[in-house]
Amino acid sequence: MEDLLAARSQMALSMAFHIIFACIGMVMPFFMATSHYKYLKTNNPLYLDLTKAWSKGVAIFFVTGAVSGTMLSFELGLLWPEFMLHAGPIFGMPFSLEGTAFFIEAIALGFFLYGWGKFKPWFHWFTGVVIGVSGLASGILVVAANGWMNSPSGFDYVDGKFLNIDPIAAMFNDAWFTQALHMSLAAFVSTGFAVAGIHAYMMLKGQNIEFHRKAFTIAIFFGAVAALLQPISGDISAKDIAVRQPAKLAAMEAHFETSKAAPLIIGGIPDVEAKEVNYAIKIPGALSFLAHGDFEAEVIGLDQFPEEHHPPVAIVHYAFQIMVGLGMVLVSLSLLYFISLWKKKNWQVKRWFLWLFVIATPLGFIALEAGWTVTEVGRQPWIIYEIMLTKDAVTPIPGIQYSFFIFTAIYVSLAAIVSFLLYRQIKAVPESLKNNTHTSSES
């Protein structure tokens, strides 16, 4: 294995491991601060049991992502030594800014799981909610730098200098809000999704039905939510891509030749040497609006960029095309929940209808893999897009592939790990349920 194919996955690997983690420790705060209000509020015992359930699943995931995500930090110095001698200080603000926002968020959640009987109701509750918060800032901010990465600016480039630099200009890219947007709308509908799915499969079995039933209603109107403004959030992100990125959206598209009133291309199977797609629907005009509000706009296609240039089309088309099915799947079993809390509430007691949604559990973050995929493989040959070469950025040290095999193995280590403390804390539920003893007040 070359040294430039084992640094890309090495990243590809943390990244992948990383952002399922990151995405549940910024959107499970909120579910667990919902419930703790619920609980509040109507005094009902299954919303504490379900507050502190779902407060030692948060710590879990916060331990994770912190561990995670500082071996990415790491990795980035470590196999882009080049890339960030250049970078680090102009897109070093939002990493700052996000070890504040992790620092608050480690405070908040000491405060959480040690303030039961401690603090006041309201104000325990608010470091719940500062947990979600924080969490979702530093998302926020960590996308902001990948977002200068797909539209560097905050600096002049000349003779291969970075001058002038502007941190505020660079970490607000033009590229940060509609990643940020789509980022964080993806996050709670991959959790929502998730997170209703287990809790549906334990209502399936029979199991405290009532608990899992207040658990999937507040997961699922969440990811509900998320995922019927997520292709408003996509459509955003699609007219700033063909603006900024083109390369990428022809990849996305496999539109090779630049063309009016290009079609939109569903499925289909690249021909990089022939430059067509087969086996693919087309809708004419589709794309050009969709890219530019207007069917007979030109899009531009690869054949407006040199070869080595080019990214790899298959791969990001097939990413996309996975991304916006299952997005679309997720649309459809969303306005069927809310269909059901309009019209028909018997249907939330039918097997099949739980089942659907147990099917759905994985299906967000495939399309939460799927979509990162499309920014970063998009963007190549780019590791800063039109400034640096991604092979230009590569550690000179030789044996990447020894440290990509290491860290594979920690990141198998560590989703076992994960994996078994959840489905031990999920089988202690019953237990704990009936073990507990309540009160009218915080215990």
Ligand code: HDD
Second form
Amino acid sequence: MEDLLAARSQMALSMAFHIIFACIGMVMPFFMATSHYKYLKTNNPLYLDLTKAWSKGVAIFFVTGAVSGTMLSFELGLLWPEFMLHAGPIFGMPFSLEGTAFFIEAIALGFFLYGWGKFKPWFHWFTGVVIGVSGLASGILVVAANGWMNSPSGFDYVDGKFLNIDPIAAMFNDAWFTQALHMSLAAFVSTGFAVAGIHAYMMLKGQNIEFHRKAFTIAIFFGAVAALLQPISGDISAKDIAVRQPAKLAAMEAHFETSKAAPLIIGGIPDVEAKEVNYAIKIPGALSFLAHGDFEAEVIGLDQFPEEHHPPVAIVHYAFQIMVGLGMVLVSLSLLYFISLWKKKNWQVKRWFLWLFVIATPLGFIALEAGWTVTEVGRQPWIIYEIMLTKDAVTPIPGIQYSFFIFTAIYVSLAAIVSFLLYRQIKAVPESLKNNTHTSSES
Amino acid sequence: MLYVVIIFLGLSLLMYVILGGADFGAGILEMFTPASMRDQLRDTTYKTIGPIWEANHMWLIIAIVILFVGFPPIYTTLSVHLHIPLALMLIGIIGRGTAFVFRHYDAYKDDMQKVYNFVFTYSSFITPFFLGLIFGAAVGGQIDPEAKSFYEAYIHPWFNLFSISVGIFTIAICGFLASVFLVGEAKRPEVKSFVIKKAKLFIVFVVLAGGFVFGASIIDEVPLVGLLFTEWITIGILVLATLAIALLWLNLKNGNKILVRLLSGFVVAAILSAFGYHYFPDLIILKSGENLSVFNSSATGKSITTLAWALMIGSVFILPSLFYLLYSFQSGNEVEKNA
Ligand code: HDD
Ligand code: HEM
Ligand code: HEM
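Counterpart to the form predicted on its own, namely the form predicted together with the named molecule:
Complete assembly follows, chain above in first position.
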């Protein structure tokens, strides 16, 4: 395996791993806080049990997120030293603020997890909210750093030198807002549907139905609201990259030639040699409309870029189709849920209804990973868009493939253990319900 | 403003070594604990470091962020030439953090516990070892950006007696911090006398390992002894550290638990500041005899000013809540009971 490829693969794997835990770490605290709030308001012990059951899961996910994140902050240097040498002082602002957010999150987590019975109830509740807010803030900040790689700003690039650095301008780059909005929503969508799916499954198994229904209702509410907003935010993102990264948009759409009234290509197999897409559905003018709000507008194609600066078209195109396709599936499910909430209450106890949500358990996360593939692979071959090539940034040390294999093994085992632990947590829920429904004993 | 950043860098490294170190030490201690006592020790460890361990490890992240934003050549030089020990340290960090939490949150306490304990104790060893080794390698003068062979460029800089001796010294420091810390927490007399015994053992180990570092520096021709003992300030600091160790030894059994802890923290802080003072402003000594210092390797202009502001504003939020956390979970400080 070539070193550059190994380094890219290791980066991709680490990110793909971290993002799952990061999303859960950002979103679960809000679910917990909601359940905790309901407990404090209604005194229904089921909500207390739910809060505690979730908080155990969160502890497991949180530590995995923290260690994989620590790993990432070293990996940026271990794999891309040339990039960090120049980028560090420019896009460092969000990272240094993120440090504060993480710290507060870790402190609040200590209070929340170990604070049962130690603090005034509302103070304890508040520490839970702080975990969520600071987690979300750190997510937004780190995405702003990624936005800078897509849309570099805050410096002058003269003769290969980075001059007049302004870290604040770099943080508020053109991409930060659309990406942060879309990402935050995605975190709610993916975690919401995953949690709802697990609890729907437990309802189907007929255990502690009341408990799992409460859990399902909280999770799906957040997930469904975010899922309905997601396409709107995605459309804003698409319009945005049509202007700032036309090569990425062209790769997403497998749009080879610049044209007016460009068609939207759905599905199909891109043939990069022949510069065409086979077996696709083409909607005339729709791409022009989506990208620029005008059916006649010109959309820049890959022909405007030298061949060696083309992103891998097929991967980006497939990934985009997967994200949007799953996004639409989740929108439909969300609509279904709201219909059941307002009109068809009886659906909610039907097996087919629950099964739909069980099937949807992984879909949000798949869409999320696909979306990041669009963003990151769509930026290739650039590590800093139109400034620095990925291949110029890679570490000189040979043998990166061994590092890649070792870390793959570690991530795979961690994923296996986390799933195993989660399975055991869920299996243990009925027992804990029997034993300590009314005590707030130590976790 | 550069000085603000330098102070934060020094402070976060110091905090990581002391707080994170005590944390690792708990795992090291566990390894040397007979099976009959292990459960009790584990319980004490869990109660005392459980709520704060996550925060303890944030200091490392802060230090790394300061390095890559404020001193990028230092961050990248370390990343390139010490890639291998850094990767090994990361494996240790991953293993330790996850095993610590997993073993507590596993819903069933069965044979899996053995796996977690195994990973926990071994990675508690590996991580500080490589951390120390990396410190040693940074100032050991063997990093050579011009090196041609793989061995010279990526192995030799850290695979030498001096770096290894600093790694072992760091293990000793961690065990020392943890055992002193736990003396104040152990409730039952047999655990207490056990931890006191270990604390004394680790004090001896720290002194021996310290001697080894000096020995290794002579063999590897790292100019440490000569310089360290010709500067009055470093001599003064080291004398104070020795006095503190002696005082600590005498107070272990019946002394005030806060005093004992402060002394152990002081010892470690003193050792680090003696080194820090000696090397300041250099962070990496290259083979050519040149160095990368906080002055010649720093970012400039707004990068440093915004970093300094971010750190200062951040600490306004972090420090009070961190103190409140430490205070709340001190044994005996049962804050108000939940109804
Ligand atoms: C639950 C996950 C999820 C779902 C359902 C969607 N997305 Fe998405 N998408 C993401 C999760 C995501 C993401 C993983 O979060 C990305 C990667 C980077 C980013 O900012 O968000 C992303 C990136 C991303 C980009 C690239 C942005 C950039 O590079 O700056 C575009 C154009 C879209 N999305 C568009 C859409 C559209 C039109 C959707 C219609 C339904 C959609 N996404 C659903
Ligand atoms: C967590 C969500 C993310 C995922 C799933 C993700 C995924 C990926 C993937 C698939 C690649 C490899 C692209 C290729 O080489 O073809 C990559 C590369 C990279 N990503 Fe991300 N990424 C994420 C977020 C981020 C963020 C927030 C940053 C920085 C702040 C970042 C920095 C990088 C860097 C430096 C590379 C290597 C250079 C490159 O290949 O261009 N990523 N990422
Ligand atoms: C889109 C990409 C990313 C998002 C949304 C994200 C978000 C988060 C969140 C919410 C956490 C809190 C931990 C948890 O709840 O499990 C976290 C942890 C962490 N992340 Fe990321 N992250 C991303 C990428 C990165 C990158 C590129 C780096 C490093 C350069 C990084 C470094 C860290 C670190 C060091 C931690 C541990 C902090 C702790 O101990 O609390 N993350 N991340």
